[in-house]
Every structure is written in structure tokens, then in C-alpha cells.
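Next up: a single chain in C-alpha cells, the form predicted on its own.
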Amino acid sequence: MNERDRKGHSAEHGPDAIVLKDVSFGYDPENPILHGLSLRIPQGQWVSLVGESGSGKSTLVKLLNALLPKSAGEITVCGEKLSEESILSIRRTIGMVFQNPDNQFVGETVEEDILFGLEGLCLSREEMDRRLRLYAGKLGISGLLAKHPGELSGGQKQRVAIVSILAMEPGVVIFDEASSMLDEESRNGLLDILRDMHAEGYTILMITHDADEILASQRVLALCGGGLAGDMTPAELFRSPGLMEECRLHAPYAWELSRKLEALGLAIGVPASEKELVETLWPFNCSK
């Protein structure tokens, strides 16, 4: 197992960001959507949450900050047990970026939209301005602050939605199919943002069907039948055709090509992206 594979396992990290113990949820107790779910996500880990439609992925992340009430079990976020008394505190710890960024906009301008969330934290004006400039600069939207959200492209809207969350400085950021409405260029841009966030120590939980996003993450949790069908690295997932089919997933192009080249005697490892694949193969072309 290489270094990339080792990083996917949950035992090598320190404190846990998320802990679920025997968690269940169902509108109908006789037919629960999730049942007896137990897992740990260490601080700073980037996790992909996969599964076919209806497997409970969105339900699971909504349980973490009580957007849905658990039916049974125990949930702990950043060391704080979820209860009626701790809901507000935990919601400040978890930031959620949804599939359609339009659903998150409330302000007349990008700046107003970002400041709206910060006002709820009762921060000083100086601190709000500092965070606005800092995170807008990090994600390259400083020039969009005066614009109406309706004037922005899909990729720009998603960046604004992410800035609105990051400016609140949560410990955990959840992306719920956040790239599904983006074009390829914007999707690649989102992946770059995720890599930067991971490097800065954010805990990332990402619901996704995108193979490249899965490959870029450290760990994969696969839901099926209301429970955990797999807890593994991306490499282990892509070597499991049965689970891939069960989750309605396809391996990324870079992975498939690297496997075929390996079968032909050219072992190049597993590139994290098509760009990395091209960079890995280029020296072989130049040596001819």
C-alpha cells in the first residue's frame, strides 16, 4: 500500500471531527433510511461520501447539524455531543455548500451575501471586513463583491457560496453535490479550491459521484441499504467493481489508462488528475 493509500484510513489521525455511534433515521420507524451507522472522521481528513440515489447521503449530512433529527444513536462534532442545547454551537462548526448556489444567496450584492452570515456570529465590523477581504482574496472573487449574484457565472456563484461558508471559519465543510451543476472548467477550479482547503487543515465531507473528486480525496465512505457498505481509500474503491456498480460509479479516465499501461508493462502509479497523468507521461514522449 502506497502513501496515498495509507492516508485514507482513519486510524492515523488525531482528534475526531465527526463521530457517529449507532445512528439511525427514518420517517417511518419500520423502514429507516439509515440504521445503526457508526463511523469516525478525523480532523483534517478529506472524505468522499458515495452511494446510489436514495442511499441516504444527504440525509446523513443533514443529521450532523440537526437539519434532520436522528431517530437513535449519538453524534459528536468537533468534540461536542449533538443535543438540543448544542445545536446552535454545532451549526457554527459545520459549513454546508449545496448543489445549487442560488439557494444560498440572500443579499443584493456578493458582499452583502457574505456579510449576512458573519452578522449572525455577532462579530465586530472590523473582524467581518477582515474575513470578507481575506477569503474573497483567497478564492479570487474580490472583483465581484459589488455585483449582484444573478450576474455571475455558475463557477463564480459556487466560489461565492464557498467564501460565504469559509468566512464563518467552520471546522468542518460539507459539499453536497457541489460540482454537479458546473462545467468542466469550473469543476476543475472547485477541485483546486478543495485541495487548498485540505492543505490548510479543513475537514471536508463531500457527497459526490464525480470520479476525479473521489480520486482526489483521502477516504471514501460508501452507503448502501441504509448502512456503510465500504470504508476505504479511492484506490481500493476503484479496485472493487462490485461496489462501484452498486454505487453507480465509474473509475476516472486517468485511473483506467494507468491500469491499462501497467498491464502493458509501464507502471506509472495512479495520477491524481488528467493533468498529472499528462505530466507523468510527457518524459516518455520526449525520450523518443
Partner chain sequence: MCRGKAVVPAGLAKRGPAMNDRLLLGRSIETGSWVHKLDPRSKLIGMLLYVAAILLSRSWPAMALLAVFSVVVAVSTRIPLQYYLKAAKPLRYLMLFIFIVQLLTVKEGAALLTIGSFSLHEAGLRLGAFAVIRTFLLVAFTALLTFTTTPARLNQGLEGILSPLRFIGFSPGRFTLMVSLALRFIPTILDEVQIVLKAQASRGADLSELPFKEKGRMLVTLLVPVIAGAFRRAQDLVYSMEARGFRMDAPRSRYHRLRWGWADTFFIAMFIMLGIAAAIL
Second form
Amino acid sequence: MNERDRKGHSAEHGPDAIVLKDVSFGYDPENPILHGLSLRIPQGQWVSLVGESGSGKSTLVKLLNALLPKSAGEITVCGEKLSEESILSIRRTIGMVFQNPDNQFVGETVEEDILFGLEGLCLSREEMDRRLRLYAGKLGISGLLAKHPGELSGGQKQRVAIVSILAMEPGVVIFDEASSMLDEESRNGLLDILRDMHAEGYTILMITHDADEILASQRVLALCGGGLAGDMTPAELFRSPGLMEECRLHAPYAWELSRKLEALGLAIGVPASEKELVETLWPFNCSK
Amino acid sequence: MAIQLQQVSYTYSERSLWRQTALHGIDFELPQGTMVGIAGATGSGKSTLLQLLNGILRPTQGTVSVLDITLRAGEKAPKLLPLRRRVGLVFQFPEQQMFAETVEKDLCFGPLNFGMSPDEARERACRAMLDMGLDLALLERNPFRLSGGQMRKAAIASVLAADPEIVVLDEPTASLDPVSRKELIGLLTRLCRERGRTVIIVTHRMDELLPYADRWVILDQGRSVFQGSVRELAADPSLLTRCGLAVPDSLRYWRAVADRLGLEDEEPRLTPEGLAELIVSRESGSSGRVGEKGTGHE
Amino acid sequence: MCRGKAVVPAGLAKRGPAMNDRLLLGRSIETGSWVHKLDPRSKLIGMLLYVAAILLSRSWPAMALLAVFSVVVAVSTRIPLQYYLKAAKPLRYLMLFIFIVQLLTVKEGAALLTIGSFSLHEAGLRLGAFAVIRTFLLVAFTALLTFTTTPARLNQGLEGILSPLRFIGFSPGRFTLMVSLALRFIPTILDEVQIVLKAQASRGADLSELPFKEKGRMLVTLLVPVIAGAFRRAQDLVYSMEARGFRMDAPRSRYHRLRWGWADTFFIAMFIMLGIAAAIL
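Having seen the form predicted on its own, please provide the structure of the form predicted in complex with its partner chain.
Every chain and every other molecule in the complex is listed next, the one we just looked at coming first.
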């Protein structure tokens, strides 16, 4: 808890990674998908983007690197204003990992997939080699480089997708429900990767429904009906049942338990683990 | 017994260089009208197991008995249509298998294939919609225009429309939001409790199914390593870790509380509500004692 | 990457079970032989020359030369010969058909067998045998190309060979990208077909149990989901490529560069000599 708060404060300063000013998007001006959205995300911050399906989360992140064209407003990424000329450079600053690990696998093998982005950057062979080895090693997929996508599990494919992005050395990485098709173990693995990335200073914007992922982040942006419905810390979100309901979220188990206990007149706060819970309730020396 | 597997093995491409055994000597019995969870890490054989239950795959060894139909390895299979009507199999992302221009047509597809009259098919379709908590007005809609959650439920309804006695689902909640997931598990539980169906769910999110499942089957690398009640599973959650599965929070918290209070014989409390009530009842007991001391001092 | 031991393609052993046999064609098998290390362009040209040699051979000695040459080169790839045989297997009925047609229609040479107005001739038998041997050699031997070259390398070779066409406004990069994405997604989409087939069978529409007339009607239940799925994948793929800064015809560097060596010249020369010999014999 302490650690989370500390990070939250330190991230207040420093230059902005993403700035949105009055950004709108929609095919029909009467009925926009996003309207007049303004927000700032400082560099190095780890942000969860939540909201029910159709609230515009996915649209928002696709506007950031011009996968979709904004209809109004101004987007600035790491000091560079998004325009027709800057699209390519901004796409290199922002990496995106998508939901379905299978459909973002461009190459015939893991190695080719990672090289796909690097060749586009016109890097030398030596530099490609260096990045290939560095990032594949970091995420533990060095042994998979010659494999075909069909031989990999969903979790492994998602790792490949992340390595393909990190190897391009972006400053900002966006995860668009990247864990929702993974099994429990792979989801935990992804969370570890996110923690490491955060420690290394990446700006992370993550669309998610997963309570543990939200809890691990520093800040929550809640979208609702194309506008910003909340901008808060994860702890604040998990203490607002109304907003959670609106965004179709559940709190982590420990938070739910603590809320139920409080409702029954036993306010003990949120336990960090099951051990802490029993120690708080029934300390050993007391029960003896 | 609704389902009985005896020494069932399944090997893919048995006669080729790349034969690969997905299941080894599985034995189990599932009684009628129960809610069963099947869990296992990726590659543990879960999906293969499901496909044996309605004859999509036939055992390469052993015997699969479902209701009164028996599939024995090496024997010529009986006509599978009756089996498939009585065992509804919902694949992963079932909304990706919808094809008709209206929800109603998609829902009637199964019943009509199984030889029901159009009127009967429509009636069954309506009931299936209600079972999945969907508004009948959606029947006229194009399935591709529904929201993600609605589409998932409609796709499940299209299997329920054939009125199967056993419903088997592969990761029915995958990639839905938490509220929709809970809703869907609730609907499936109701199907089991109120309509007497046998519901078998393969899941990698044990959390959401734990409070509702009567029985669990845990697979590890094609072998069944656990079969039994939730209480038995809760007695030793470390089994899950050994199979490469994460121990759900609800199980960890229950284990910790049960260990501290010595609740070996109690039914596990696996929802936050349930556990909170138990804690408060015990806590008020102990604070009562503190109170007594206080009065004694006075 | 070039480990010598792999006799069974390492990938296939752990691949999804349904995909094994189907993918034997179009999968490279890494053994690290000299043919594997050749420039894909020389292999492509070599195969074209081989086709020419086959068309030029019209005698038994020429056939024998072709067969010996093919076996020697195939053995030098260190891939078991049975793989080459398997590659030709799907065409066995076609070969039988060609043989019978030749046998029945060619009325030259000595009659071998006469039943009333019906007769079989020596030339028919010979031409039929030639046709079968040619088809067999062609299919079995050209499998060498896909066995020894990964699709990506093959594509790169193709792009290299087609690059002169740039001057007439043809974009080889665009063409080969299309081919490589198709190669990448065909297995995935075939797997998806399997799932939809199984799902519809579970809903009482089992293609193998239905009468023929009904099968046509069922096609739509298969096609709609599969096409919808393909579009969904295509959309995701475009996002994934664009998000990685991809732009058609923008400059790119290459990790694997094409490098023409002495072995490549030798490889081509071998095929030219084969063609000349086949034409003379």
C-alpha cells in the first residue's frame, strides 16, 4: 500500500507522455463515441482505463496512434503533436498490445514476428540482433525464437507480442485487454511483466477489467458514455460501488471481503493477504 | 449416472508419426443434475475431454457412457444425432459460430436439425432465451448487432434450444467483463438447480465457479488428478499449485480462516458474504469473552 | 537454428493435432544441409530449370538420368526420402488417371493386346509410364524447395526474382507480403473451420452424417462464421501491423540478407547441365 502511494506522488511531476485536449470521435456527429475528452498522463505513470463495453475505451487508445482518425481536438504524445506528418513517428513512440494474441502475430515464426517491426525501423542487422536477444531474454522467450505460432500457448503468444513491441523501444505501451484471453497463470505472468516495465519507467496505459491488474496500477480513468466518469486511484475506485457497477467491475476478493465485514460492523480495513487477515482477527498470543 | 468414463484414453492422429496422447486412462462418474467444474492448465486435455462427451471425438481406448448411450473404443459408433440432442456442447467463443440473419433462426437451427417441428423449435427457442435471461424482443435482431455479453448468452441459448439434458461448456465466460461473468455463472447455476440439468463447465477461472460447483475434476497433463467435492478440494489447495493452476483467493482466505479456527468439517465459505458472516459470528463470540472479562473487572 | 538432428520437423511434433498431416506440404524441415543454406533465389531458379529438364526428356535414358539426379540431390538434403514420396501421394489418383488415358488413347506402335475393336499399344504404355514418372518426379522433387526453405526465405527469394518487374509498376513487396500473410493465416483459418464444423455438428448438423442434398444447405452455416472470423482477424492484423509503424512500400532493412555464393552458381549450373543432357539423350 505504501509503495503504491509513493509511486502515485512521484508520478505527479515530470513531462507528460500523453495529453488529450477536447478530443472527439464518431462517425455520426449527433451521436459521437467520444466527446470532448481532455486528460493528461505524465511520463512513467501506470494507468488503468476502465469502462463497460461500448464506452469508448478501445476507440480512445486507437486514436492515440491514429489507427482511427480523431474528428476533433488535439493529441500530443511525448511532446509531439499528432498530425498527418507525425503519424509514423508517434506510432514508434507508442507500442500497442492487443487482446487476441493470435491475430497480432504477423511473422511465420517468433523471430520473424519480432523482426517485422525492427525491419520497419531500418535498423542494422547488429542492432536487430542485440534487441532480439535482449528483449526475448528479458521475457523468457529466447528458446521459442524458431517456433511457429501454432506451437505456442496463448500466454506465450502474448509474450511474443510484448517482445515485438518492446524491441521497438517505445516510451508508451498500451495494452488493449491484453490479458482477457489468457489463463490464470499467464495473467499472473503478464502482471509481473507490467510491474517490471513500470519499474523501468515505461508509461503504461492498460484497458482492463481485471481487479488485480487495476489494483497494481497507479491511476484509474473510468470512461462512461464517451466521457470521463472518474479519475482516481485504484483504492478510491474499489471504495465506490456505484462507479464499479457502472464500469461492470468487481473489487479484488480482499476488498469485497473487507466491505462485507464492515457492513456487518467489523471494520478492519483491507487485508494485504490471508495471513494478515487471520493475524488481525485472531492474533496467536490472544487465542492461546 | 449421467456420465461414466472408464479407462478412457484419446490419442490424436493415432496412425501417424505425430501421434499425441491427450488423455490417459480417465475414470469418472458424474451424477445427474449436478454442477461440475473441470479445471486444468493449458494442454491438460480439458477440451479433448469435452468433445468425448457428445461423440465429436471417440475414445481410442476405454468406454464413454453418456445417459444410455455407450461409445466403446474400436467399436462402430451408434447414430450420434440422439446423443448430440441430449448433450449440448458449447465451444469457446460460441458467438463466433452464429450464422443466421436473426437470433431466432440461429436458435431454431439445432431443434430443427434434431427433427422438431417449426412451432416446437420456436417455443424451445423462447424458453432458451428466457433461461439465458434475454429479452424475447431480441429474437428478431441480427445476432451480429447484439452486445458482446448478449451475443454470448444468445449463442449459449442456441445450444440450450435443443433442450439437452446435459450441458457442457468450454470456458463460457472467457473475455467477458466481471459482472457479465458472474451473471452468466448465475444463469447456468439456475439451469442446474431449477431445471435439473447436468451442467459441466471447463474453466480457468476457478474463482467464479467455486461457490456453485458440486464437484470438481482437475486434469494435469491428460490425467485426472482429483475428483471430488469442493470440501475435499478446499482441504488441500496445494494440489492446484502442483498442477500449474493458481489457487483462487477465495480458497486461500477460507483455508487460512479454517486453519486458524479449526473448521475442518465445515462446508467451505467461498463467497466474501459467506466468509464475512462466519468471521463476524466467531468474532462476536470472542469479543463477547472480552466483554465478560471487562464486566468481571468491574 | 540450424540444429542437425531434427529429422521430424521440430514444430510438427507439438503442433495442434488436427494440423499435422495437412501441413506436411509447405513446411520447411531443418537439417542444416548445403541445400538449406543456398540462396532462395538459386533454389527457385533451379526448380524452374528442373521443370524445363522434365519437359525436355523424352527417352528412357533421359528419365533414368532425371531419376538418379533427383535422388542424389534429395539425399543430399538429409531429409528422409519418404517425405518426398509423401509429397507426391495426394496426386496418386491423378497419375493413375493420366496413365489410363494415355494407355487407352495412344494407338501407335505394336499392339500388345486386342479384344475386338479395342486394343492397347506399346507406345501408349510407354507414354503413359513417361507421364506418370514425370508428374511424380515433378511433384516429389519440387517439394525440396519448401522442405529446405522457410516460407519467409522463399518469399524473400521470390521478391528478389520479381524485383526487375518494379520497372513496369509491379510491386514485388506488396505481392510477397500478401503471400506470406496468406501462408501465416491459412492454418489458423483451417483450424477455425474445424471448430465451426464441430460446433455445428454438436447442434445436429454433422456433415458426415447428412445426405448429400443437405450438405449444400449446411455450407452457409460454415461459411458465414468462417468469413466473419477471417474479417475479424484481418482487421486485428491491420491494426497490429500499422501500430508497429508498417507502411506499404516504405523503406525497410533486412535481417536475413540474400547472399549469392559459389554454391548457388554451382547449384544452377547442375540444373542447366541436367537440362542439356536430358534434351540430348
